[in-house]
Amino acid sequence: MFITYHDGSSREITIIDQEVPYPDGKLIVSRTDTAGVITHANQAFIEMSGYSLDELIGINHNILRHPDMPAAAFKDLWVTIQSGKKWHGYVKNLRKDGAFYWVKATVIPNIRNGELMGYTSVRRKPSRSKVDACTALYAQMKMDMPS
């Protein structure tokens, strides 16, 4: 399958319908610049994504975007954080090996001296009931508004 991102870039990947369980007690943390290019990734992010640190740094965060995620979810994220507000949501992420993992994400704009410097994202383990609800919601959104 070819995945095309909003910036026009694309890549080929084999999607595997296999969920990697989010480990208890871990926080995934990453920082990006204002364009979404990864500038920091913690060890939990490296482990869950399946990418090495060298592969993550300098690449757009959308490399994790699973094709089951509706474009409207990311539009809402970007509109919210670009207005200087915190965003919360549930995201199905695509691993390097084609499997996936769900996260409860919080994205915070990093503003210093009134200037937007980038974003910090902290991801936690989502509840199974929220994952099930979002799976159904996102599938409906994709049917209503294919991306």
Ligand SMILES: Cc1cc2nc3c(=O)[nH]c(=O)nc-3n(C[C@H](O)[C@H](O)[C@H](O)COP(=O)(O)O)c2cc1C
The other form holds:
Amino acid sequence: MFITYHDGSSREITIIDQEVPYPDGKLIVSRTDTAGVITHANQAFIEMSGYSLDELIGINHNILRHPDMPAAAFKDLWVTIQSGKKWHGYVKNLRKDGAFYWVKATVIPNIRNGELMGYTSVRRKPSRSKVDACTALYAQMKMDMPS
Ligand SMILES: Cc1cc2nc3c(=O)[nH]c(=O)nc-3n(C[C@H](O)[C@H](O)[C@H](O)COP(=O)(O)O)c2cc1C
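For comparison with the form predicted on its own, produce the structure of the form predicted in complex with this ligand.
Below, the chain from earlier opens the complete complex, with every other chain and molecule after it.
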């Protein structure tokens, strides 16, 4: 199938209906520039996404976008962080192998001397009840506004 991004670009992806459980006690960390291009990823990010560090650095963070995620969630993320605030949310991510993993994400603007340098995201293990609630909510959002 093809996934279409907010800017109208698209790429072909393969999805498999298989969840990879979030590893206990790990933090998945990445940093981006102001445009959402990946500048740093930790070992847990590499292991969970299935990409090598070389494949990740310099590409848009939307490489992880899963087609089950509603566009409105990312719209909310960008409006929040571009206004200098922290964003919290639950995200279903697409792995390189087509499987998925859920995260509880925080995205923080990195501001140095009053200047926006980029963003950092730290993810933790989400509770099963929140994952279940977001699965239903996002499916409803996609039905109301397909993207
Ligand atoms: C620091 C940071 C981390 C992000 N992490 C993710 C992520 O883990 N998964 C994801 O789908 N989008 C993530 N995004 C949002 C993407 O940049 C993008 O908005 C989203 O994947 C939807 O793609 P689109 O906006 O090109 O349609 C992150 C953005 C930032 C700034």
